[in-house]
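To begin, one chain is listed below as structure tokens, in the form predicted on its own.
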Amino acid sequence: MRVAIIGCGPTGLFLGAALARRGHEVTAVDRDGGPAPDGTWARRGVMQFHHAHGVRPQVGEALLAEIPEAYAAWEAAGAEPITFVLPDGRGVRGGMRSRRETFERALRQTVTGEPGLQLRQGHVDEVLVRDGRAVGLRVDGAEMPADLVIDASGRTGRVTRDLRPEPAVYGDTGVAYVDRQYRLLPGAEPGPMTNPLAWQADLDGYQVIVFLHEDGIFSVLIVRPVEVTELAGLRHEAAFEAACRAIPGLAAWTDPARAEPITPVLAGGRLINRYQGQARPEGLVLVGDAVCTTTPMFGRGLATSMMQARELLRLVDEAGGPPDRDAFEAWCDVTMRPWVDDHVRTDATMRHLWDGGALDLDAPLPAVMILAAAEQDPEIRPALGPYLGMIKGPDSLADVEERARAVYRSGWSPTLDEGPDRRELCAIVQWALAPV
């Protein structure tokens, strides 16, 4: 079978040395040529590359299972396996410590040169339909014929876009982020940990978040609503190292005697939650960010594309070709969009209590309350691991939800984490912006 990816971040690349691997003609393209000769990679265009990312196991999983040279070139570039210890004591695989740009070098490094896998530069300009089906796809003005065409090339591939139905979940969560890259000095050891991967604190108004990658280099995340301008100033170094200092658990993370940042501030955009049905016509498949995005404060953007393109191959698997699409959708469906909905109840929830709105309990709890409650009530806290484990779906709460209702109509409420609140937080960027 004749294969064509669009795209050559982490969901096509994984596809194409697979599908080589069973014996598939596959060629991926894409404008971004990989690094420069010397060692550089802008990766322009694909902001997620250079921001932070929690890697959860979904993503090691799939390597082992596929590649496992690459799992092995990304430990020896420096990934750290993750282990969770569950409320009865086990341990179960937690992901990895690591960056999106060190996973994706290891696994272009590994993928490039596999036979049977073209890896071309290139623009697409269009897919190519006949009689209701993709046969291929027009690149740099040149016919690229195939028996299937994947589009790997994220939630805003164009290429796609007038063949894509309208999303079936799209949340504008009204928030945003900015972020930079430190590294620990040598000898020194990490700040405070609200668990393996990542630090978080909930503040009055917003929140922030510490992933800790790889050899010493963590990410500091500052998550705002986005119609509060003035903390758009954020993105300028001085307000944003000014803001570390003033929060607490930032101030030690970012403490120059443990730590000093080796990137830029990097803005973000607004955060859409977006969940895509399959595009017509046939022999053309979404897989990845085209299909599923979410928010990255719970870091199951890379996940969600791996579980996805594993499903994909097992379908091609079963037809010997071409896989069922509508077999693909349907687990999508079942599998991907309750993720999608997830946030979607849990980022208008928290923006909801940020803007100083109560608690509902007469709607359904989103899953991040559900979380917080079982500080209180114990018994909540078996129904969390599989959860956050992504082992189970977000359904996997509703036998614990009742249990957590019963600890907010108690009067209970969650600890604000110490720090300056919104307001106090704005000052704080109007100062530190203020002309001298």
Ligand SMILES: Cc1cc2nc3c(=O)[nH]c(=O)nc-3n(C[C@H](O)[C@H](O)[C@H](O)COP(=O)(O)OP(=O)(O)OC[C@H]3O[C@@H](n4cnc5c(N)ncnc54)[C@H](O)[C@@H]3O)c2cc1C
The other form holds:
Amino acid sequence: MRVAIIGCGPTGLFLGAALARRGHEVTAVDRDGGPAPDGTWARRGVMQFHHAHGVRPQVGEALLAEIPEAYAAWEAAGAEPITFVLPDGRGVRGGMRSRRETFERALRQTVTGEPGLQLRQGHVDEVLVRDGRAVGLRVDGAEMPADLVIDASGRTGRVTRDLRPEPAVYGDTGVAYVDRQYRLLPGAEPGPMTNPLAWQADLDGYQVIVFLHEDGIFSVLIVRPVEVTELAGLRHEAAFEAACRAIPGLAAWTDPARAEPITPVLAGGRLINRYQGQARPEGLVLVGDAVCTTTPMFGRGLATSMMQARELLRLVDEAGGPPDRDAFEAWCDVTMRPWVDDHVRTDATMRHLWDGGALDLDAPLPAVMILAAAEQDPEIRPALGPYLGMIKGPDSLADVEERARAVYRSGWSPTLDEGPDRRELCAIVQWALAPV
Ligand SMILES: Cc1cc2nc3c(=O)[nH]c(=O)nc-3n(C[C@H](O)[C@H](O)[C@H](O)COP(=O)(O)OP(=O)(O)OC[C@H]3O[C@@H](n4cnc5c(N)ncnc54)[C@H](O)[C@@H]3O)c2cc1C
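Could you please show the structure of the form predicted in complex with this ligand, as a counterpart to the form predicted on its own just displayed?
First the chain shown before, then all remaining chains and molecules of the complex.
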């Protein structure tokens, strides 16, 4: 089967190599030609490439199952596997400490030259459709025929926009990223950690996270509500560093005696929760971020992309050719959409609480509030593991939702972490940016 893939991001590269290894003739097209000869990789058009990422275990598992050399290359590039130890002493895979860039470089480097896979630089202008069926791509004006077209063009891909139904779920998360990468100085120990992957603090009206990556590199992330425009000033180094000094956990991590910045401050754009059904023409399949995107600080995008890619491969194997697209869509409806729905609920609740509102105890509780209530009611805890590991979806928390509701009805609320509240943070930004 001739396969044309739009996009050589993680989804396109992974699927391209896995399909080529099954004997299919694959061409993956991306306007980005990969790292420059001097090794730099601007990755224009993929805003998140340099932003903070946490990597869940599904990503490593997908590589080990299909392209184990890419996993080895990733580890050789410094990525550090994490093992969680369960209460019964068993260890389970807990994700990777790695920058997104390190992961994508290792994957790209491994699949470049893969027999049966051609990585082609070019802009996909449109999907060629004849008699209701996708029959290839137009790339930089020239036709490229295919038996199966895969749209792995990511969260901002437009090529198949006119061929898709309206997204079933679409909503602004209401938050934006401001982050910066640092490196621990030789011999310095990491700062405080909430779990083996990250340190997280929930403050009054915003959130901060430190993602520990490979080789002592870490990202400091401030998640700011977009409607508080004063906080957009955090993109300026003086304001970002002043905020880091004022938030105790960040002050510990970014102490000049412990670490030094290795990138400028990076400000992200709009972040959308979106779930997209499949496009109309037969022979065209959407996968990865083209299907769903969720609030990124929960670190699900690479995992959901790999889960989808593996399901698609299973359907290709089953059919011995183009997969049953309706079956893939049905699987996504059941397995992917609940994550997006839960993020929509979570974001609405977080924004409401950040604005000083009260938790609506008559509405369904988002997963994040059920998780928080486990601090108070240990009976909730056994339900959390499968959800946190994305082995079960948000619906798996339904059995403990009433217990969580009872916790909140008792008047309990999660303790906020130490640091300036949102109003004080705005004042810090203003002060840091005031002309001297
Ligand atoms: C700020 C932010 C932080 C995130 N943090 C995390 C995290 O912590 N953990 C996590 O797991 N996930 C995270 N994600 C999500 C993760 O980055 C995505 O899930 C992942 O990039 C999806 O990969 P993809 O290959 O589907 O799409 P992409 O990586 O977007 O790749 C799509 C590719 O298609 C190409 N393309 C598009 N249109 C065309 C065209 N017409 N012609 C040619 N090429 C085209 C683009 O150039 C691009 O290379 C985050 C996302 C954001 C926005």
